[in-house]
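Only one chain is shown below, in structure tokens, and it's the form predicted on its own.
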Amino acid sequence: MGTGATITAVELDLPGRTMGKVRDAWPLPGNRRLLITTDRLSAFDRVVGVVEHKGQVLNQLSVWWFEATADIVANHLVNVPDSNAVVVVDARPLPVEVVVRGRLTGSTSTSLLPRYLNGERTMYGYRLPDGLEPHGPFDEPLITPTTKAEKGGHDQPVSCDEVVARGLVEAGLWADIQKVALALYARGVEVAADAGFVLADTKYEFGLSPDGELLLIDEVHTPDSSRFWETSTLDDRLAAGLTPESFDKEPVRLALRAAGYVGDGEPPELGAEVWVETSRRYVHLYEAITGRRFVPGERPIEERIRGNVASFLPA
């Protein structure tokens, strides 16, 4: 379903559909899943709008990053039948989102900056010193896990020690995941810097394949899962007391927060310019990171996707 220019959902004659905030999934034979990335945008753990080209950018950028990080950790990617769709290994997701933060920033309840400005100094098991500058770098990246909320709920912060203590992930596997997450973040920082961006923080999700192999799943270093800042304007903006120029969904978060919305109840209507500018930034980031020109897929989108994924569906 959509306008032809955007897609909010795809109807397939296939049972077992599950709907996330952005991606819809269907089980396939042979321990595979079909994932379709829509143009839905979530903020504060809610779907708050639709952004043109967003699903295609997220899908194609994740595919690019999966290929660019395969030397660090295996991932769930099997096939790319459409610019908005992938076929993946049907991995068992681990119940923790692994957030790596290189900067003191953010605007949500699980972010560090709002809590730091409110006087908190111990967060996620870390003791932060006084005198840190908003949006400034940490000496070393911090791993700040969150539990995965049920639909309609909010992710909850936990410390690295609590991940094991609460039985969310076994100790040896969690140690491996932390090493992998830091290596992925270092790769992301390096690539982003070459493209003119600071990768301030990012979220990873991991799962186990049917034979128990650790896999990177969901999405990687996209403007939905990460904060990307324009490097060329960063120092001047911070010196002027301004927020970084974001090429992600932070402008939507800030617009919602300015309207008094932090995730409870129905989100307010935002001006069309917010969504148009968000789309432009997503496309610009894709082109800068990959070095490829963004080519919108054929429209209407839903009809195109159904045709392209048909050969992967059971007869």
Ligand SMILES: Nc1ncnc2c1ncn2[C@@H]1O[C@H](COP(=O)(O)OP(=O)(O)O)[C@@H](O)[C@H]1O
The other form holds:
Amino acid sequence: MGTGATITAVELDLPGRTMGKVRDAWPLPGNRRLLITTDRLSAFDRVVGVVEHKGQVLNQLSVWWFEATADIVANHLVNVPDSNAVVVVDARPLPVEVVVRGRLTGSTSTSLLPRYLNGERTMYGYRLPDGLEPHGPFDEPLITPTTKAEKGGHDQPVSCDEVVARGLVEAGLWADIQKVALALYARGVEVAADAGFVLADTKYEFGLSPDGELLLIDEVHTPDSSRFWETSTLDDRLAAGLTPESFDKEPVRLALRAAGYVGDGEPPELGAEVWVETSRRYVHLYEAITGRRFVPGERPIEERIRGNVASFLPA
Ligand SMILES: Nc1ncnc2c1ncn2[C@@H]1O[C@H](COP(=O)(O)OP(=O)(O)O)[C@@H](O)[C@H]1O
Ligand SMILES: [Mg+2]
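Switch over from the form predicted on its own to the form predicted together with the ligand, please.
Zooming out: every chain and molecule, the one shown earlier first.
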């Protein structure tokens, strides 16, 4: 499905499809999984629209980062049959999303900055000092896990201690995951800085392979899972009381909020320029981070994907 120029869902002659907010996935023989990244955009935990090139950017940028972080932790990547698709190790996803934050930011009422400005100082088990600047750095990056919500639900924040206390992840494994997450984030910050961005925060998902190996799964350091801010304009914007210029889905989040939408009911229609601008930002981020030119894959997209993945499907 899609217009030919965008891809909103993929039909394959293969049983067992699961649809996340952004990816369509199928189990493959031999403990493999086919993940196809569509152009769907989610905000407030719902699909709210479609952004041209987004699926390809996410897929190719994740592949790039999986390769650029493979010395830190093993990942799920096996093959890249198409610019919108990967074949991965079918892992058992751990039931927490590992969010790492370097900056005091966020725009919804439940995110850190509004809560901090409202006087709260204890969040996710951390005691924050007084005097932090809006959108400014923490002394050290914070790991702020959330439980993975069922479809349609909202992720629930938990502290690092609660992850173990609630039996979500065993203590030794959770200690390893925290070290890995901080090392990944440090790598992300360094690479982003060279490309002219501040990686303000990001989210990792981990899983266990069939032999119990810890794997980085899903996606990594994409504009869907991360906030990337333009470094060159940051100080001036903050000094002027503006928010950072963000190369991610922030234009959509802001437009939705301006329309009074916070995730309940049908999302409002947004002007075409919001989607065009978001697409431009995703593509720009891809090019700046990877140093490669973005070359849109052939169209119509769904037919191309079907052709490219055919040899990876069971006969
Ligand atoms: N290697 C993997 N093995 C099993 N599940 C995976 C793997 N990589 C990603 N996933 C899962 O596939 C889904 C990806 O679809 P996505 O649209 O990103 O979902 P979500 O709506 O949860 O963000 C997620 O539920 C993610 O946990
Ligand atoms: Mg996801």
